[in-house]
Every structure is written in C-alpha cells, then in structure tokens.
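Just the one chain here, laid out as structure tokens, in the form predicted alone.
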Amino acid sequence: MRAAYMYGAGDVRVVDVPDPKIQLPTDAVVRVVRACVCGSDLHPYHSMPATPEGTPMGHEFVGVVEDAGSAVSTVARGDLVIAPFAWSDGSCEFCHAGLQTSCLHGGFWAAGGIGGAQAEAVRVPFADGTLVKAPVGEDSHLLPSLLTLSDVYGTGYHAALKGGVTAGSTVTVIGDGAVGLLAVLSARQLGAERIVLMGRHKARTDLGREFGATDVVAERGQEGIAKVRELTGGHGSPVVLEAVGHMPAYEQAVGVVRPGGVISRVGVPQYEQAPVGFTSLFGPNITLTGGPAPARAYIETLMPAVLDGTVEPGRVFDETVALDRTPEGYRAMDERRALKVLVRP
C-alpha cells in the first residue's frame, strides 16, 4: 500500500509499504477514507533529523473496517469508524477515568511499530477500546467534520473544558489554527459570552467569528496583551486557551490572564521550561492546566451535533489533496497557504 513517511525536516515522501494485517485478536484493519495533516505534524517537519528508514506520518483518520480480530465485538467489517489520535484498551483505570491518552497499554499512531494515518490502511490495536462507529457511509458529506473528532475538535473542546468554560464565561483563545478555531467553537458551545480570538490571519479569524468569537485581536506581544486587557475590563481574561505551543504564545497567555484565572494549554509545547514562579503564576493565583486531549472520551459527546448539522467543524479544512500529493499538503500548511489539509487516499 501507499503511505506518507517523513525522512527528515521538510522531506515527506509517499512510498510503498507492506499492507497492515491482523496480528492480535483485538486488532482491526481499517481502510482510510479521510486523513489530514495536523499542525503538530509541522513540528517534525521543521526539525526532524534525517533518517534513512523514515517515520510514518499522520494520526487523524476515519475509515472503513476491512478486517477484525476474533475478540473484536463493537465494530465489524463495513463499519465506518472514527479513530482518535491515541489508541487505547478502553479498560484500564485511566481509560475508565476518561484519560485515554494515558492508557496503560495504549499508544499513538505512527510509533512503536503502528502505522500512520496518512496511508491507505492502518492496523488498529484494541479496536474495541479505540474505534467509534459513525452512522454514515463513506460517501457522506459529513466526513470532514467527523474527522475533526479524531483530534482537533476534541482538542479544542478539551481546552475549553479544562479551562472551566461555562455559561457567561469570558475567554481568550490564543492561536487561529484549526485547534484555536475549534476552541472558539467549543467555548461557544459551553456557553461563553465573550470570546476574544488572538490571531492575525483574516480568513481564519473571519471563520473564528462565525464559530463564535466576539472580538479579534491581531496585535502580538505587549501591544496584544494591552488590547486584550482593555477588552476585558483592564484586569485580563478569566480563562485563556493556548492553542499554539510556542513560547511567545505561552508568554501571551501569561500576559492576558487575570489574577485567579486559568490558562489551559493544548498546543504541543515546543519548549521545556516556562515561567511558573511568583511573578508569573504563583503570585496572582493562576491555574495552569491542559495537556493532550483524550479525544476518545469526547467523540460520543460531540458527534450528535455534527450529525444533525448544528456545528460544522469540518470547515477548518480549506484544501484537499490525494494521498500521493501529501508532501504538497505539508508545504501548503507550512507556508500558511492552507489552514488544514484534508488527505483522500
């Protein structure tokens, strides 16, 4: 089959690899119907050391079950399924607590001998714990929105949930990428009254307004911080959702949060140290939370609104490429010509 591999920074190729097969009774093999390029895929795209064997890529997909092991009972051949970006057994203490990204026996796609989602098919460990059946066919117009449940919608929702967004909340979202925009959508769903979106790409922030942002701040640094504080009564934002992962975004979050407020981070941190001391978080009693979203825990919660058309998170996809053109999809996102690229095998 064909699959996208990264061989070093900026070097993505679509190559021939062996077809995935059932290895354990709890496995399923899923033919990928839709996948995508994630903003977090751009981190290795910028910095991965060159390797002769390459690394499979992609962690978001929906597809059709082609084969299932003898112990699989919740999905069957022909089912269209959503695969969250982490696979999990569904039975350990962390899965029961809704923290599937910390599953004792789970892992992540494109690692540990498990293939990536930017491919024609994937072997899914612990199919019963991982996959969620969707009541649509593979020709459904809802596939892009259902695909967001694999990661970016669940991640935006996780940011808002961990940030404590409730009816009447004032929220600032840092980042106008797909996760930031879906954090806006999620904050609106949870009842936020005022949502300030910090982003400087008009096409994206316009979509953010449609998703529920009440204000847009394009300025950065101290100018951006001052603008957000002005919009939030001078004291800052009670809830800040950081959806970027770079140090300037974290510093922006610290700058705009009010005393007693919450910073919820879901952008994958590209730094090891960040201010948490007396003058930054401790003194003003600021809570720092967030982390990798347990997307599996949120799929059943978020899917009904996708199915009935109440929300359209799939609007974050603004370019589609065939699998063999996946390298072009990476370039388009890296060059900011695309917000999020859909991949059709």
Given for the second form:
There are 2 protein chains.
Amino acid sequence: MRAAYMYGAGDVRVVDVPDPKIQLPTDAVVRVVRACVCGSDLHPYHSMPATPEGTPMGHEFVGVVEDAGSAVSTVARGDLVIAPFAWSDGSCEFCHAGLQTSCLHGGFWAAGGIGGAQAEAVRVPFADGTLVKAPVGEDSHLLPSLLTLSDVYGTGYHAALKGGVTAGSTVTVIGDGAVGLLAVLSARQLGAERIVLMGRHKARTDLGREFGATDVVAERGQEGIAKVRELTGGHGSPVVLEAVGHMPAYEQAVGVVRPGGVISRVGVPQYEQAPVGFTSLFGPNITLTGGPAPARAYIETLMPAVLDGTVEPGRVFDETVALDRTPEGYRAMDERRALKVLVRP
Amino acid sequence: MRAAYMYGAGDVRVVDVPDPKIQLPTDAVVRVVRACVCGSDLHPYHSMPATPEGTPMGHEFVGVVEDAGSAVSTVARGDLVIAPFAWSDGSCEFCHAGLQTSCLHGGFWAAGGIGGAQAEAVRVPFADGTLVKAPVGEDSHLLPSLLTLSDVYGTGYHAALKGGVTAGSTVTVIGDGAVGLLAVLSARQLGAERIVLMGRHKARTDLGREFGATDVVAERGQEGIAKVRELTGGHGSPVVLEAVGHMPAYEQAVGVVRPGGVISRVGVPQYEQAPVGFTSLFGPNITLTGGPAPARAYIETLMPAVLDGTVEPGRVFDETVALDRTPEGYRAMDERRALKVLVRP
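Could I have the structure of this protein in the form predicted together with another copy of the chain, to go alongside the form predicted alone above?
All chains and molecules follow, beginning with the one already shown.
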C-alpha cells in the first residue's frame, strides 16, 4: 500500500510499504477513508534528524474495518470507525479512569511497529478499546467533523475541561490553529461567556468568532498580554487554554492568567524546563494542567452534537489533498496557507 | 522595642528599634504574645547577602491589640488576635475570592516598612482585613495551636485543599517539617484514607503518624520513589503534597505522582525553572498547583477544631526561646535539633 513517511525535517514522501495484517486476535485492520495533517506533525517537520528508513506519519483517521481479529467484538467488517490519536486496551485502570493516553498497554500511531494514519490502511491494536463506531457511511458529509474527534476536537475539549471551564467562565485561548479554534468551540459548549482568542491570522480568528470567541487579540508579547488584561478587568483571565506548545505561548499564558487561575496546556511542549517558581506560577497560586487528550474518552460525549449538526468542527479543514500529495499538505500548513489539511487516500 | 533582624546568612541579632505606632486609621498595633521561626526563614538564613541595616524577621504571631486606628471595627484594644502571614485589605476582589495572598493592596510582614513578628510588637495594616479575634486569653494553653493558624497549619491545609484531597484519597506528603506534618493532619481532616509521609527524621515522622500518616518512607531519591510507588499500587500517588521547596523535592513529587494526578506545592520554591514538559508533567497529564496559602481564608474554618481540642497542631513546636534568644532558635532549626521553635517576647 501507499503511506506517507518522513525522512527528516521538511522531507515527506509517499512510498510503498507492506499491507498491514492482523497480528493478534485483538487487532483490526482499518482502510483509511479520511486522515489529515496535524499541527503537531509540523514539530518533526521542522526538527526531525534525517534517517534512511524514515518514519510513518499521521495519527488521525476515520476508516472502514476491513478485517478484525477473533477477539474483537465491538466493531466488525464494514463498520465506519473513528480512531483516537492514542490506541488503548480499554480495560486497564487508566482506561477505566478515562485517561487512555496513559493506558498500561497502549501507545501512539506511527511508533513501535504500528503504522501511521497518512496511509491507505492501518493495523489497530486493541480494536475494542481503541475504535468507536460511527453510524454513518463512508460517503457522509460529516466525515471531516467526525475526523476531528480523532484529535483536535477532543484536544480542544480536554483543554477546556481541564481548565475547569463552566457556565459563565471567562477564558483566554492562545493559538488560532485547529486545536485553539476547537478549544474556543469547546469552551462555548461548556458555557463560557467571555472567550478571548489570541491569534493573528484573520481567516482563522474569524472562524474562531463563529465558534464562539467574543474577542480577538492579534497582538503578541507584552502588547498582547496588556490587551488581554485590559479585556479581562485588569487582573487577567481566570482560565487560559494554551494550544501552541512553544515557549513564547507558555510565557504568554503566564502573562495573561489571573492570580488563582488555571493554565491548561494541550499544545505539545517544545521545551522541558519552564518558569514555575515564585514570580511565575507559585506566587500568584496559578495551576498548570493539561496534557495529551484522552480523545477516546470524549468521542461518545462529543459525537451526538456532530451527528445532529449542532457543531461543525470539521470547518477547520480548509484544504484537501490526495494521499500521494500529502507532502504538499505539509507545505501548505507549514507556510500557513492552510489551517488544516484533509488527506484522502 | 526589641526585634530580631537578619544581617546576612546565618547572622540573626536581636536589636533595639523604634516602637511601632498607628500610621493610618486602618492600622492596629499588636503586642506579640507568641511568634515563631518558620522553615521558610531558613532559606534567607542560608543565602541572604550581608547588609549593614539588616531586615526584620518573622511572619507568624498571635498577640494582643494595644492600639487600633479610628477606622478599625472588628478588633479592639485587649483582644487576642491571630495574624496570617500576609496582611490584606479584606475588601478587594481577591480577598473576597479567598485569595488574600494576592490582595491588591496587601503585602507580607517584614517588608516594605512593615515590621517582622519576631519582635515585641507589630504595626498591622488593614487590621479589619488581616486579624482574626480568638476567644481565649493570653494565658491560654491553646496559644501554640492557634499560632499555627498564622501559617503552617493553613499552609498544610492549602496544600491538601488545592491537591483535591477528599474522602478516601490516597496522598503522599513530601517533607517532615511543620508544614508537611500539618499537611498530613489536614489531609486526614479532609478524609484521606492512605497518607504516605516521606521524611527521615524519626521523631517528626512519629508525630506525622499521630497526625494521620498511614505509612512513612524514609528513603530518598529513586529508592524513595520506588517505595512510594510500591505502596500505592505501582503507578504512584494520585495526590502529592510538596512541603519543602527545593528542587530534589520537586523531582521526588514528579517521581511519585500517578498519571492524571496532582502535585500541590506549598514549600516556597528555591528554583524558578523546573521540568514541566512531555516527560515530566505533560505526557502523564499531571496537574501542578499550590502557592502561598491564603492563611487568612482558613483561620475561621480551622479554628473550631483547635478550640475544642479535636486537633493539636501546636504539637509541631518542640522548643521555646525568649525573644532575645531568637538566634539560638534559628540555629536549632537549621541544625534540625528543633522541628519548630516558639518565640516568647
């Protein structure tokens, strides 16, 4: 089959690889119907050391079950399924607690012998624990929105949930990528009243307004911080959702958060050390929370509003490429010509 | 009057300074009946640069109101009062929210022209917002326990509260100083079922057991982490209360916390940068919370159980010195001969 591999920074190629096959009775093989390029794929796109063998890419997909192992009971050949960005056994104590990203036997796509989603098909470990059946066909116009349940919508929702957003909340969202915009949507769904979106790409922040942002701050750095503080009564935002992952975004979060408030991070940190001492987090009693979203835990919660059209998170996709043109999809996102690129095998 | 000043690392002297006087109608002057030396006083005791003028010390006291400004209405001459370690106006939005350490007009003792508590008397700004009257006389045997409401008990309680301790919780407390021991007591009061205390000073951890610790781990570093994980089902402690403030304690907290868990810090961080990225906090969805306790917010909550003898937090005091012997109190705590030293002016 064909699959996108990254061979180093900026070097994505679509190559021929062996077809995935059932290896364990708990596996399924899913034919990918829609995949996409993630903002987090841009991190290796900027920094991956070159290797001759390359690494498979992609961790978001909806597809049709082609084959299922003998122990698989919740999905069957022909089902359209949604795969979260982490696979998980569904039975360990962390899965039961709704933290599938910490599953004792789980892992991530495109690692440890499991293929990536930017491909024609994927072997899915622990199909019962990982996949969720969606009641639509592969011609459904809802596929882009359902695909966001793989990652970006669940991730935005995780940010809002961990940030403690509730009815009447004032929230600041840092980042106008797909996750930031869906953090806006999620905050709105959870009842936030005031949602300040920090971003400077107008087409994106306009979509953010449609998703529920009440204010947009295009300024960055100290200027942006001053603007948010002015909009939030002078003392900062009680909840800050950080959807970027770079140090300047963290610093911006610390700058705009109100004493006693929460910074909820879902942008994958591109740093290990950060300021957390008396002058940043400790003195003003700031809580730092977040992490990789247990997207699996949220699929059933978020799917009904997608199915009935109440929300359209799939609007974050503004470009579509065929699988063989996946490298062009990376370029379009890297150059910020595209917000999020759908891949059709 | 006499007051303890620090002139540099290891250099505490009791000197003559002018008597404090009412300066604003919202002030009170309080004669100190009991003060004490705090674990956090040891940080400057190790690192303060030498100065010729010195700096006043101490931020915990109970005392008797000697004089009150014309605008003071909740306490009066002759009242025995408890002072939290931060003074606050009691009327700003942060005071109303119970975060008096972020009071818009407040501050800390022994700074900005306000004296320290290791002294014969203190001028108290915003007496109505700051002080809480206790229904006892200055000969009460409850004074040591009431004095802990100034800081260490409220701080231990803050750790437990911000850590989300509730009925049935499993909690690990790092540090066997007064705050750590009172974090144990507070966790127990909030219903924690399993409380692992990390500390290696037997007299202290024995008191910790009396306060509610179910297990004591004396080992440090990787060995201590392994022991705690073994005691907590292999995957770590859902709640970790960090009551030290040094980097090894932070690293220990990261080592023992369970994925999805909370690290609640109340030890004043002696670092500004710390690991918070994918491999420490982010990947396992750890929440980092805590800060300086709004002790003022907790005095009314915690006082009843002190008054009726249900709890005896004052047991953390194991040595008493007269004010003139305050330097000896610092030495005793620094050399870990004393857990916490009471100062009697």
